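The chain that follows stands alone, in the form predicted on its own, written as structure tokens.
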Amino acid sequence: MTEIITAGIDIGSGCVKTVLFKVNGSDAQWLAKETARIRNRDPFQLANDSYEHALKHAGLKRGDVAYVASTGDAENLKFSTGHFYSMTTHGRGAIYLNPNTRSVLDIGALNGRAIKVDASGKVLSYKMTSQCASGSGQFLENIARYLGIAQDEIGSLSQQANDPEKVSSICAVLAETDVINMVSRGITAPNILKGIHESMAVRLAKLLKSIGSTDGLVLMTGGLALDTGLVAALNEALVKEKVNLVAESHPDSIYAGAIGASLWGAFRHEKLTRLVKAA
């Protein structure tokens, strides 16, 4: 395989993630990465701007890129070469970040998804949560705003809890009402957050079991991957569910979808090149 440059662009509900890779066979060198919060802006314009920033950072021009792969909600991105489904890109991206990964939990702004993969990143099975569930990034962001804390404080505060308050509702709207009642009763922020994390973790552990994930490493991806409180609560829930799984995150977990898109793009480009030569 000839050395090529590929790009991966993942438009999610809350962020646009862009990566650039230099790929030569099985060797993939990361060249640049960009992430941008959407915040009511046009995600496609944001994707274009982020792509330009990534190219500038890598010292490249658009003509240097052999394949631009989109994923997530970027199917209609005008300058992409091809589109890949999120479950396949998160699976491949997770394997790149940690080759020991055998299951992926992609938890974004609006929903969560459990994905079982093999050693190459091929998807074996998957299942999604409901969009109205109180287990999304948007739900936690709303709760943090109500409690008057920064998002990056959620994980550490949750782990300071001494008496977690249970959140029973699976509906985000009703769960937020539960939280308002907790605050009025004087429940501390750490105990509220830990209770939310435990509620989310139980559902995520059962989601993993439902797709046949019973052993190995679970890599967290998506916007909530770096929530240390959620990762800790999930590992506690996995022990309670009596499954031999260990959940971990990676500093670049949020880029998993974009990484997978870029690498699958390189694979597809090579395949198309061979077909053209054989014709």
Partner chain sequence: MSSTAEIMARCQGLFEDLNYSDARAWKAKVPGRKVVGFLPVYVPLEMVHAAGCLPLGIFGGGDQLEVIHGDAYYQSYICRIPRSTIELGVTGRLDFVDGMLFPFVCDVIRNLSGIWKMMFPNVWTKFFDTPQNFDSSIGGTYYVHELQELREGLENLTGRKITDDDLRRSIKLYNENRRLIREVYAFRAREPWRAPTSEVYVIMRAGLMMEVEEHNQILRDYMDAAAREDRPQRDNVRVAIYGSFCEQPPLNLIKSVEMAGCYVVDDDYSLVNRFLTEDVPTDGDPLAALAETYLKHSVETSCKYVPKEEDKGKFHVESVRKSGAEGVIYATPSFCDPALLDRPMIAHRLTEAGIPHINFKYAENSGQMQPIREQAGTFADSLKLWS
The other form holds:
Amino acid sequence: MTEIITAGIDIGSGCVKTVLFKVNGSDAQWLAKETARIRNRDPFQLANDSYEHALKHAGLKRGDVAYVASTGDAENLKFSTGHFYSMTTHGRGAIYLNPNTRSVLDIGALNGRAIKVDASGKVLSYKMTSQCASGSGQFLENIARYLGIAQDEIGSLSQQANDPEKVSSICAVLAETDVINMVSRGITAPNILKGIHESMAVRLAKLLKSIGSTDGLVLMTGGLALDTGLVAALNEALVKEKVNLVAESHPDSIYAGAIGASLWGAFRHEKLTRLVKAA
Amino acid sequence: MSEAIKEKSMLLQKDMISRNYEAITSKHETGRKVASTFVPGNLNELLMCFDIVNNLPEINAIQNGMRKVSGNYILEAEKHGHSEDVCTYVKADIGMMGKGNIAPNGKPFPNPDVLLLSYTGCYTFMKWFELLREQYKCPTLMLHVPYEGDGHSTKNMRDYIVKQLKEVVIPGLEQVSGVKFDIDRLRQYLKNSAKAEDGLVWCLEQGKIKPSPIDAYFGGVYYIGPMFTAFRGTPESIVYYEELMKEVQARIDNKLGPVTPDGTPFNDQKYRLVVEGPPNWTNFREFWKMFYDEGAVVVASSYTKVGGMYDLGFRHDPDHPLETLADYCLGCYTNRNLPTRVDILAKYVEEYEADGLLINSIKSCNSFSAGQLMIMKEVEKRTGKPGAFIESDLVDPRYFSAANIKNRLESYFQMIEQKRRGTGKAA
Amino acid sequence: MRCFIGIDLGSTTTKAVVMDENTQLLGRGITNSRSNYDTAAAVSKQEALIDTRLTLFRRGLSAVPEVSGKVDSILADLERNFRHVQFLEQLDDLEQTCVRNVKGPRYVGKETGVNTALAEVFKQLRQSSHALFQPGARRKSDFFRDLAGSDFMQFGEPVARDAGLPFDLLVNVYDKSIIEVENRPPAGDMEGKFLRALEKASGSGDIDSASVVKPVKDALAIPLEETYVVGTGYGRVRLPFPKEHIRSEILCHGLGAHMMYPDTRTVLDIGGQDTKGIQVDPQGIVENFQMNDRCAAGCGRYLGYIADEMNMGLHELGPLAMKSNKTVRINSTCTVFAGAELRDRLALGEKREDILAGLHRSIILRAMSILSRAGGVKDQFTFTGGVAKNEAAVRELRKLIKENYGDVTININPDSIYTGALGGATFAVRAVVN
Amino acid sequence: MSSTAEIMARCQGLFEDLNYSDARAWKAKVPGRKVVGFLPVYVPLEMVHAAGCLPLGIFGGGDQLEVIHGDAYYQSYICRIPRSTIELGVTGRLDFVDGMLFPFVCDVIRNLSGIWKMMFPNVWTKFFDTPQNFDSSIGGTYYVHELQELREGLENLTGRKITDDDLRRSIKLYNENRRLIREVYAFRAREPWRAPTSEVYVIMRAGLMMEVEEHNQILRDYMDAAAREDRPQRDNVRVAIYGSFCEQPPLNLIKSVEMAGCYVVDDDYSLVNRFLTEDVPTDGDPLAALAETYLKHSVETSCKYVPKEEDKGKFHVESVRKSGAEGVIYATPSFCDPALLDRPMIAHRLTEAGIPHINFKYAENSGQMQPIREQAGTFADSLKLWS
Ligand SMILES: Nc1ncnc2c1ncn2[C@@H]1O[C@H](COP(=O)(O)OP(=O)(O)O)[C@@H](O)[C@H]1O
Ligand SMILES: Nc1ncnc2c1ncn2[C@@H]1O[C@H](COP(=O)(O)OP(=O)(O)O)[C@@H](O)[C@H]1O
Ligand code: SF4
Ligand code: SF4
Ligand code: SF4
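Starting from the form predicted on its own, produce the coordinates for the form predicted in complex with its partner chain.
Next comes the full complex, this chain leading.
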């Protein structure tokens, strides 16, 4: 076994995430991590800059990296060695972050994904939410802004709710109007947020069930993993569903895709080297 | 519908339904066989010939919708891989199984002994029973009823159905039940049917009177109950329709409108509507209220014809028992092609002197819904009366948006009102 | 004098129109509905009454020989100054609210820093406000939220950077406070504000105070009596009026369009979250209508998302799209996914203006379907609602109408956003006068 | 001998042409010629051919048609194909079509036949029902009569009789067509890099818009050319796509799936030319032959009843084995009841057979391919990394 350096770059719709790993067989050491919000910038340029940044931080040069693995919307990233698709990488990344993970919920700005994995990070089944943006991260973000609440406050506020208000509309746009109505009826922000969390949680629980997840740990990855209110609402929904699933988050959840890419990159690199040797 | 005020006919019907559920859920004690089958094209008289009890999954879905449990059943089915896009009757049924398959009387549903797939007017029925068959692994008898694509049935279609009845359905039912088929028994039941059918038609036609003594949609779903379900051909259904006729006659004599769930007669009828499409069940009362609060009464509807178009003259005919069953299946409302549906609705608007056609378009139901916008256009064109279009679902509460429907209904009624007053003097 | 008021409580904006008993239009007012509905109704009404005063001033001034030929500019000055006074007042309120909101765990230890930064930002805001209300200045929006907001972001970022503070802290305190401020109707005392504005305007030299002050004061003295108010629009059920004062928005739009263009037969209204196609008869009576169903794809808010995504004002989208001469085909019109679609296309190397043109076309295509569903387009055709202000949308609409329905007179009124309110006010007059 | 590029140019041109110029030209060439359109999934094309008409496949408007009027006829929760078909009609693109056949697929297409009757009263419009009873004496008898009705309808349209010999000749040509198509499919399953599905699909679609004789030649030429050309083999996985038998996905979707690392080695796209899996006998009564082949040797698809529970999905499992697919993508049009109601049952059967599968939905005008690439890509990843 030789020691190699691999990079994982995850271009999402909201941010670019970059990590560097030193991998030796099954041993992986995390060297650097970077996030950059895209905010109307060119994501590929941003990925390039982030990558440079991460290398500098780790004291490495481009030439030191054996495999640059991209994931997310990065099939066209010029300097990547190979591309893995999001659900492949989120599964692996989640296992790295918490080896007990059996299902992954990746909730980004627009799409939600549920992935069932085994202990090695192998994807057993998965499903993405549909083309309609109801219950997406973007929607929550809009509402929070409207309510004047910062993203990192959402979670704790939601958990202060005493009488969550149901959001009835399916459409994210009409739901916004619902929420505006609620404000004018004097419903408090915690109750509104919790209401949204609950409706999202029901959908997510359904998504989990549809991929056949019935027990074990669900690791939340992606941008909304840090929303403690959503995690709490999801756990309540799972209890109500009487399934033996527990949802958790991880402080580095947002990197799951990039981590997974980096680690699969190492796996692939090794396989390729073996093939070359054999040839 | 617990606190609703009930008339005698409604109590009779309620009793019939609960006795049927009793019969179904007690099949292990009584040893009777149970068939699942559908409303449109149901062969109740035939099942009776084999002493088979009739369980109708659509009716269960309706019951669950009204009891507000269908939403959960649908979610349950979706969790098991059913798409959000498909018919919610199917999902409510499958989901109910997933949740223990409890009948409205609180007892568990027994597995059916036979699935009688006599499907007419809707393609989904076929898939529905393929799905149930996968669960129950019980014998499934398919009766394919061809669609009247050219607006009429043909001899070939009729022969095809009769042949299936003779060679597939009847032998199949004999085998399941162990009872030998007796065509004279069938004739007797068909005679009962025809009598009850006369009663139903008479009641529905009273919508022509002003004020209308019936509501042919919200009330109509009760009036058709026995005829469309497990009671066609029974003596009880004759009694039911006699009672119903008496009630309607009494209202006519006193110039009263139909009784609303609040228990008051609905006399102040400002708008007369013809309605196309099934109702929403999850919010049935709220939905109805939106109409009578605004003074709108439904004088004719197509939904009350899904289980047979008796008002156009068809009656079960004891002299041609199998042929009459074939004709019955072919003639159900949704088995008629779109031009025929337009003819029927336009005729209703005219004969019942309605202010216009209202379409309640059901997300679930392609059989009804695909083409309804064309139907509306055509009926408007033919009758010169304005149409309106609302959207909801049968048993999926997620698709009932009260504000949206109310908005459209109000706009529609205000529009009719404004038009009536002629120049824009309306306020 | 007797005033008849129509209020259209839309999903994004609330509009009010004031009429006299002869259905002569006196004033219009608009505000955004992103606040409590009672407030939105009150604010728009107040705005319409302010506008009514301006109309009355005009009437008064037109009788003054000394100012003949100068009335327009005098009124414009007066209004600008009035708006500026109002703006500064709200800015003060916003600053105080912001300061009050600097609390909670996120600000611990940073209070002074944030407060200093806020003071600096507001100083700059006040300064820049002069430019905003200069004669001929183009404002991004009519609403305080948008005006103050975009400048706040613009000034805030460098200020925060210089102070070594995370910019998010400032954004957050702004987001919190703007709602509170929006939910407080601007203080009354219109007369006082007009007088101050008058002083300011005459201070600037080009107003002959003696001949102007008296007619203005006279006009201010006329009592405006709210004789009858009719409410309509999406939020109408929540309006603080009895049921008989409420009309369906469809009827109001039909009648409003008829009031503007008596020969109108087909009306298209694209609002924030719904699109309506309406047919009216020669009396303005609605004959048929269709609106979008439970999905808000392709409505006005769609453009709002796009504008946010591109960091642009709503007013700027149309002009940019007009620069395109190649249209990119966009098929998904989910409002929320609009941003993603935009990014997707940018990533594929398409030009911003071409994508924008495609997005505008897809909105109009949807509207065309609704029109088709409502029975097609008849002569004359009137386009109303907020999106009618967007020239790129209008261009596509004209093209498609011509292709599908031939030569049809197309009416687009710069004030078409008030159509519903206008219809409402007309109903109000009819309720009392007839 | 033509190259694949030349063949593709011809087929692509037909496939993209929403004005059907080729079919128009065919009709104009000989006075009195008639064109008969048909919708998915199955109609006996040999009957139309025997009548001397051009059977023209009308499979929706794809992603290039701007649908304005079509939407006026359909609610948002109904699939796309009927609305784009109406758009084609309303905009005059089908004004040269003399007859329209609406096969038994589902209630949407069924009702569309009624709309067509009302909208275009001068077009001969027929709802064509196929039996769901597969007993020769019951369903067969019924079907022979239906075929006879179809024959008479066509005779009425053209004003000339269709003899049994006419029919036999046409059946022969279509037997040849089906045989060649089976060969192309087998060729692709063997060497998918030589015959990418984005090409095969277009050839099949174009074939439904030209005379069968020309299509037969094209199929032969394509196999020759593709076998000769050197195309790089990629490290892709082999998948079968099912569920797409009616409304067709945009070509971009097929390309996206291939780009995401999948070779498509079997599919149920535009099924009509593979609906009958064996040759139709050319001796005896041709109607009986057509009927019997339909009853006994036709594919399993969501619009056909499967009489025995244990047979459900068997066809799919066998096709997967035969084509050597490693997994199944069940890709359905949104709001397609037949395909979506079948989905759980087929999924169970695939799972029982140990065949990995995923599903997603599309519309004929889907624009966003990112989620498609992601799902297909993850599927490819997972087959590559772990199987
Ligand atoms: N602390 C947080 N609490 C709640 N939501 C958050 C938080 N941080 C990020 N988000 C949300 O996460 C989303 C972005 O997540 P990400 O997984 O990066 O998505 P993508 O991969 O699509 O870019 C945004 O919608 C953002 O609003
Ligand atoms: N100046 C403008 N330029 C372009 N679009 C505008 C402008 N003003 C408003 N809009 C559009 O109009 C929409 C609001 O229209 P409006 O008729 O007020 O809707 P509602 O009645 O639902 O509030 C906004 O979502 C926006 O897209
Ligand atoms: S319902 Fe709303 S969120 Fe869904 S597609 Fe339509 S606009 Fe988008
Ligand atoms: S589609 Fe309609 S007719 Fe068919 S089963 Fe569903 S609700 Fe009944
Ligand atoms: S796509 Fe599906 S639902 Fe639509 S017409 Fe075809 S078979 Fe029917």
